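Given as structure tokens, the chain that follows is alone and in the form predicted on its own.
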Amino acid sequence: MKISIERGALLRAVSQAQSVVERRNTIPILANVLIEAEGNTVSFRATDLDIEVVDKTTAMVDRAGATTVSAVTLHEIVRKLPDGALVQLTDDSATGRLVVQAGRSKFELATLPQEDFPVMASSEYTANFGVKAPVLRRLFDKAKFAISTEETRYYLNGIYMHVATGEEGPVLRCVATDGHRLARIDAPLPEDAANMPGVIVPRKTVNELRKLLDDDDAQIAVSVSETKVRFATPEMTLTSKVIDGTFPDYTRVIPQGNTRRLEVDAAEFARAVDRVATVSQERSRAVKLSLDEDRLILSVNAPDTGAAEEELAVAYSDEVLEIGFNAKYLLEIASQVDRENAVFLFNSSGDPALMREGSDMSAVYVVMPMRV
């Protein structure tokens, strides 16, 4: 194999594969890139038996072949080449070795035979259907600060993709949960998208398939069986296991009576929440609302370090109510917001608090209180 290709394409490419390779592992082909180059075509594949990511980009290639070299050393070496250049990769089966040349620089890697690579089996997938990478990277972006990172709950260390039914009829939902906060996003159905089962998208796969969504005109094809995932653009494609666990029934915990509404610019109040924050070491860091007519005061009481107070106006017509919530919770929702004001409905101190964007209905959060 003997290929010539542009540097910052190359970079694209081997940086997404060696952010799916496991660091530590006792199969050493799990640590390589497969490279494959054919016709004016060069792909990158890299797996961790969980996840394959393909990354396909043009090349010049003048000799077709493939191998597999350290993802991690590779993408280490491309990233310090300097902008611009031309990098050269020379596969040489006799000693076993990849020469990357660019300008004055050469390096040679070792190299394990693509034979050993393990490629993912394929699945037959049940739905098939197109999604703009807009839509899709607002319903995972503004799910995932939900998911959970406890172990023993596998089922919850991912994002659950399913159909559900909204408040205009049938939608995409992504939910997530750690039992402290909830998050509910929906967008509308796409076109063959009804009967798809509903899957848990593991958490990995969630960051990994952030690096598909950046482009606005991206069309993204999505196919979901059972037990895999698959998102695809033209150049790139990322397969993945979904998590084999049952999501629970996460709409018991969506609150429907609270009827105290809170409208506060969400900017500011996330501002706030941070500021007297500050003066809190615990993790945990309790902040308590105390809510009068068209008020709020956030305060925290930190006997060992200190208390904070701060005001703001809002709009709040409801009885007086004090709650405390986890102020990472509540910063972490609040920056959810993409619009000017968010609207927090409660009910009493010891009640689960919603929150929405403004009279948008597409995303509901929902958050636990804490004593304070």
Given for the second form:
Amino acid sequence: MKISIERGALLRAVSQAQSVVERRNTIPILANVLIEAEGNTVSFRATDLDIEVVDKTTAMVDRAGATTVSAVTLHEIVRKLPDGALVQLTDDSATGRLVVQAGRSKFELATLPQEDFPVMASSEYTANFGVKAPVLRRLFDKAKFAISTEETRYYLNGIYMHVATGEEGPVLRCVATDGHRLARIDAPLPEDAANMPGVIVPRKTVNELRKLLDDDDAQIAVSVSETKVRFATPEMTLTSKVIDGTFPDYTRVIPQGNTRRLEVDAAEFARAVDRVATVSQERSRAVKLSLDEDRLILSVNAPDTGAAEEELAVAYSDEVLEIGFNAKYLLEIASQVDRENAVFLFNSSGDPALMREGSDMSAVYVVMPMRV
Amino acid sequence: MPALCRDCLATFTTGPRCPKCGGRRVVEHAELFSLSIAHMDCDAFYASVEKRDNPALRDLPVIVGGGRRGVVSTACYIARIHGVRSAMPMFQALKLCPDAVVVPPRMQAYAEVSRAIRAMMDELTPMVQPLSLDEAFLDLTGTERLHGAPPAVVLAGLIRRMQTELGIGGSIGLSHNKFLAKIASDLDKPRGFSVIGAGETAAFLRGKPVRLIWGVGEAAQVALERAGIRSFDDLLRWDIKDLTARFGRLGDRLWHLARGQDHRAVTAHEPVKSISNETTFAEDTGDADLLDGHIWRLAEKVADRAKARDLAGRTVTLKIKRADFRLLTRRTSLREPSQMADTIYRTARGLFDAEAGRGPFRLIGVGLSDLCAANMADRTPDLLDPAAASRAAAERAADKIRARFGPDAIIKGRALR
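The form predicted in complex with the partner chain is what I need now, so please give it after the form predicted on its own.
Now the full complex is given, and it begins with the chain already shown.
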């Protein structure tokens, strides 16, 4: 194999590869990226056995071939090369090394045979549809914060992507929850997606997927089966196993009868929460919300360290209410709001609260109160 | 040389006999009245309590320990003559000393005596650091004017009082730091009183093995031996930088200890870092129901202890020893601290299901760590587990019933397995 490739294209491909490979590996080849050159394209493939990414890019291929080298090392090298450099990758079969050359720099990397590289078994996808990148980006970005890290409830360690019925008909819906908060985000159901099975997309896949979604004009080809999910652009393909488990019935968790309505400027609210929480040194900092006629008092009382209070003008016309929340949870849901005011719906101080943006029902959040 | 009679507490200048009472239990040392860091260690504590409570045992070899495959907790000095040692398997102990009377431990009785001793020590100084039921460090620095006597006299008085009021013997190690005090108390047990002064520290440590250091266990010994370190003399040859580079913080500590330096203070109230309980089965078992019952009972014990101290924890640990003695420890963090048996049980059970694999097992343990105050705990209910709130209410109600009518007044069916 002998190829010449522009540093920028190479960097993009190997940075995706090195973020997929596991840092600590008992199987050496899993630390490697498989480089395959043919025609005028080069593909870079990396896997951790749960996720596989393939990045295709054009290059000058002098001699077709394939080999594998350490993804992390190759990434480090390419990262340190000057911008705009032309990089030559030459597979030296005599020494079993890959020679990386750019300008006056030359590196030789140990390789492992390409035959040993595990290729993910292909799947029979039951649904194939296209979505614009910004739509997927919104679905995943807004739900991500609520993914659980709890190992015992492993089925919460991802985003549940499925078809549901929203306010205005069928939707593609993403739900994540850790039992303390929940995010439910809807997008209009894409054509051909109706028979998609519901799948739990693992956290790592969600993070890797994000890199495919930066280009606003990109059309993402999504394929779903019971066990796998695939997201593809012409350059990059991300295939992932899905979490083998049943996502809990989240619909029962979303409060329907909350009537006490608070409307507040989300950014102002978040800044105030952040300010009053400063006095508390606990890990889970509790903020008390005291609601009265068009007035919200945020307060923190930490006996060991101090107390803080801040008043906000808000729209509220229901009965007086005092309710406590983890400051971090409030900040996280408030930061999801980007266009209109945040609307909170409360029931009592012991019941979950619902939050949405204005009257937009396509993104709703539920947060559990905290005893204060 | 300053001297002290341990029987009548008289102080005098020198001599093998007390000029006042004629007793021969005399301690003599150049620094006797200037040293103030002590380690008190009861002599064969559990066995002594048993002998005190049952005088018929007084002249018999007594071993406290038990269970079908138990080990020796404590052997009295008569049993020790036959070679019986703590942590020795019971069958082996009985081979060495077939006449021994084996008594099952009565932890509550020992705890009671321990509390009485603790109260006596607390009268002498606020700086008492208990290491277990039967030993403690005492810092008597600056108490001479208060007591009208130097620390050595006060300590001899403590041992005399323990003997007369509680019937328990103890040994004292007196020195200028904790490390040496702890070594000293072991030098002339039972009923010992040993002094290691600053002037003789270097000479004392010469040639002594590093395993004397409390906290240097077998693993550390192997690591040290690999570096050619067996005795304090070997340590003296090392540069502090090399020692720290190789052994980290232990290296730094070893360098100082080799020079008889130990700057750790006697800390009166060491905060509790974790709460755990474990049980060794009478017979190895892989029975899922039985194990589930054990996990519940252990979780409940841990929760009870946490509740009693107004503590909660963020980390739940499961410990399992397989029949082949392989030990497995798994831990997981809770999203928020808890002190509820239900939460600890569910979490430990989850770890067990995920990690334990198939039995048979020999031992199982449950622990709670990363502790905080109870008012930080269990504050956010779980959206996905609405029944948790009623389970928690049931647990609180059961706690009240047990507090009033005794620990067995109400138990879960699960606990009967």
